[in-house]
Amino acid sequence: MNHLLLAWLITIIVEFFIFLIFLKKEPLKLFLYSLLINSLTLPIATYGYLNVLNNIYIIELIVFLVETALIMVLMELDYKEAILISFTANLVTALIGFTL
């Protein structure tokens, strides 16, 4: 359970980063979205992985699609600019994920 915990830290602070990167304000809210939008995702993903669909690719398009709609009504962006800012958060936290 503590790797699980880690996992879901790891991802909040790292696309809090890139949201950050990405947007250049509001440090806090775009913190407290990272937390929101991880928090209804990660566990969903992981349980959906674990027990539905072992798959993790099908389970990070699914993730990647609503963390983009999650991103662009939250900090009211276009599709367009939410779209890259979820792939871009997306991969990197695979990334890390796989490696780690």
Given for the second form:
Amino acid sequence: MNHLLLAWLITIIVEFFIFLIFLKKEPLKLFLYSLLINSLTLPIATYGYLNVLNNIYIIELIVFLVETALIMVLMELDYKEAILISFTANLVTALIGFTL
Amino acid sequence: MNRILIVSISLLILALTTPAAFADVIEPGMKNIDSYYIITNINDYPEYVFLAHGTPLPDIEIINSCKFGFYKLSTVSIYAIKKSEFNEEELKNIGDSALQNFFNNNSKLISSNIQLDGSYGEVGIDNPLESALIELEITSIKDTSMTIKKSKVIYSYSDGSIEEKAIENQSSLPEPSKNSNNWYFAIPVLALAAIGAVLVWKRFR
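Follow the form predicted alone with the form predicted together with its partner chain, if you could.
Time for the whole complex; same chain goes first.
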């Protein structure tokens, strides 16, 4: 549980800063969105990796697609921007995950 | 956009072509759970010696009333032989081929119906399960065959607690009840509800 909690906190913070770098507005709202998005995707992705599909690349791809959709609707962005932000956020957090 | 599509497709191809696991390596984030066994009524058959022989290990192991376990990748068969036909000293100095011959071409050896695995399997590192002890019961010994059934599994957890479950189906074990799955679903359900609330608020503001 501690591993999940730590990964969850790091991901929320890192993705929040990536949202902020791209959008440069309303940091509180962006933090809330990062909290909500990662609270939905990270536990399910972790459970899926450990119990359902032991393939990190496919899990990351699914997370990327789900987060793209959530970024689009929550931040009211077009799909190109959402894809770029989601791809960057997930690439950075995945690299941190692989490194730690 | 095209670049992102190419990267995504490349990741998918990489994912599909990358082997998920290597035989003896535990995946990151996973831990191996050892299986142990005990034959609960072994003392009801004092005229027999019970042996374990597996691939790749053990070559030969005498089973008594204590619990026993094997190397995690082993698949092990259980045999019985009448005490009067068994010479332990002779087997201690036997070579590999003679040992294989002892197990494969020995009319005095009684094979069982059961094969045992050295490992229960892999679970997530945050799973509190630590080991599984499977109770075996000899139901019959005839001249050429022995029947053993799995009667109960006792799961041990990291908090020191244990859980006993009767085994109804011989081909699969009942699942342990304690796991850390609740957190994996409680947080996303709350997040989904909050996302829904945010979207409703955005629509009606």
